[in-house]
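The chain below stands alone and is given as structure tokens, in the form predicted alone.
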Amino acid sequence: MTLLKINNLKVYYYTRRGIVKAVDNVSLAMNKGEMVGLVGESGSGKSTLGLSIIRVLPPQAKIISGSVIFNGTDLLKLSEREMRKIRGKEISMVFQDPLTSLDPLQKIGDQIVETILEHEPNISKQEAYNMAKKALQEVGIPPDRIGNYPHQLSGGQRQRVMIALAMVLKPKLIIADEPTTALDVIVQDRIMELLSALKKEYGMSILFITHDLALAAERSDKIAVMYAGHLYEYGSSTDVVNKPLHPYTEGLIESIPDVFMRKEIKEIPGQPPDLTKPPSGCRFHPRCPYRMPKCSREEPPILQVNGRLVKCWLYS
């Protein structure tokens, strides 16, 4: 069943440089219970998509178009107050920093009590300590750490935080926004592992942001592909690793190393392009191996292949 689904958004920056197009007509279909990794270089407009849809975005970005639809509601129609009914408890955000994001004066705990109580006020305040004991739990942080504060903990400690945070009050869908940047491989795992887990034991559905291919592959059910504002490709992670459609899936692939296979790495060549003044035509043209002339006159349309979806004149 479908929990999450973006129409055709459009979110701009408007900046002294002009005008960059973030996210500029995306469509994305989630399911209840999955995990859907969100992948893209720097500057792609991932971090832009997850936070449109909780509306937390900075004063220079605005919605120019399109819906969220969020378990049948249309969270860009929401007014303010009815959207902080639903951040925390329906829908909840791991941000990329948490030494930035927690409250460096404040206790972990006390940030986890503030949260449920906001959203639940006839839960009493020792209710409140307990549940939040047991979101530190259930993330691996011993209860009598309740009471420390951010900088007391590690960074992979902060990231668990972040977690319990999130999952304290069993939200149906999870954003989490390169929750494992500057982790060193093992806290990544474990960071992972536990992601995994709680959609697993509570059903939730998760939103993974990150630039790192090999990992969303390993731990998502699908893959979405994003590149300079556009989704390019869209799928189960099995078929989008195994054969990618788009070319820049492709290249994405090929600059992976792996360990275990003699394989050359290739680079992609180029830059991403400035967003202020998008190329015309596919954004990918002038990057593509496989590019031909109509690549750089016309938008690619976004078309169904082999129950993926791909934007590539290759398929046209």
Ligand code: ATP
Given for the second form:
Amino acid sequence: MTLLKINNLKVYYYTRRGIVKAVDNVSLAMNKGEMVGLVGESGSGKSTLGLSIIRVLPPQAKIISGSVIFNGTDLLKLSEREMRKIRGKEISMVFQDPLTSLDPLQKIGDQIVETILEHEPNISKQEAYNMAKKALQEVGIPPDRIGNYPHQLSGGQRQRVMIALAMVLKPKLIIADEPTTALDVIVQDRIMELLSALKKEYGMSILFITHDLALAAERSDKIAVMYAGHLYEYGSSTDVVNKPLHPYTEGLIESIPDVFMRKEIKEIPGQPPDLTKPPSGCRFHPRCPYRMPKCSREEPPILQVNGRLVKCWLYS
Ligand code: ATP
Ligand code: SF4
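Previous: the form predicted alone; requested now: the form predicted together with ligand ATP:
Below is the entire complex, every chain and molecule, led by the chain shown above.
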């Protein structure tokens, strides 16, 4: 069952350098209880897409057109007041750096209690406190740490607190933007395991934003690949990783290091483009080994190929 359906979304930043076309005509659907890994190199528009869903974009960003249908409602048509009821309760977000999201001067338990009471004013303070304790326990933080300040916890524990904050009201969707990038690989794996467990236990959907395709593929049901503000491939993780259709996805997979050194690492040549002046036609054409004359002239349409979405002239 579809939980989120983004249709033809365009989000631009108005900067002194010009208009940055960060998300340009992106459509993407997510089902209930599904983890979707949104991958792509830095600057491909992943975070902008995530921030657009809950409408917490910086002031220079503007949603130009499109819709974000969540559970049947277009979030882009809601007032800010209505949106505040959705954020934290129906959709919550986990960011890369918990220190910027947690209040350093407030105990972690109080921060969770505050979030609960903001959305559920009929719950007593004691009840909210018990919920906070339970949430901490669920993310693997001993409940007796409830009186700790963020600085008394390790980086991995702080990220767990962020996840406790994000899941305490059992939202339908968690957007996790590079939640493990600042952590070492072992802690990273535990955090990913925790997100997967929440998905299973509560049927939450998770949009997992990362530049790390290998990490996304391990846990996600589906993979969406973004490049230069466009969605280039979307399909089941197994299909996308085992048989990438889009040349950009292929390039991302070839650039993943193999711990057993069984294969040669091949970097994608060149750099992602400046999105104030994106390349004509297919935005990947300057870097694509398969480009044809048509690729620089005309933008490819999104095509359905073997149950997958692919934006490439090779399949038309
Ligand atoms: P990263 O992993 O580096 O965050 P990303 O794929 O999430 O990359 P975005 O952060 O969404 O990509 O950036 C998409 C484009 O929008 C980039 O060209 C970026 O420079 C630009 N951009 C992002 N935030 C802003 C901003 N606040 N003001 C102006 N341009 C921005
Ligand atoms: Fe390469 Fe052309 Fe496909 Fe773009 S449309 S990815 S340039 S083959």
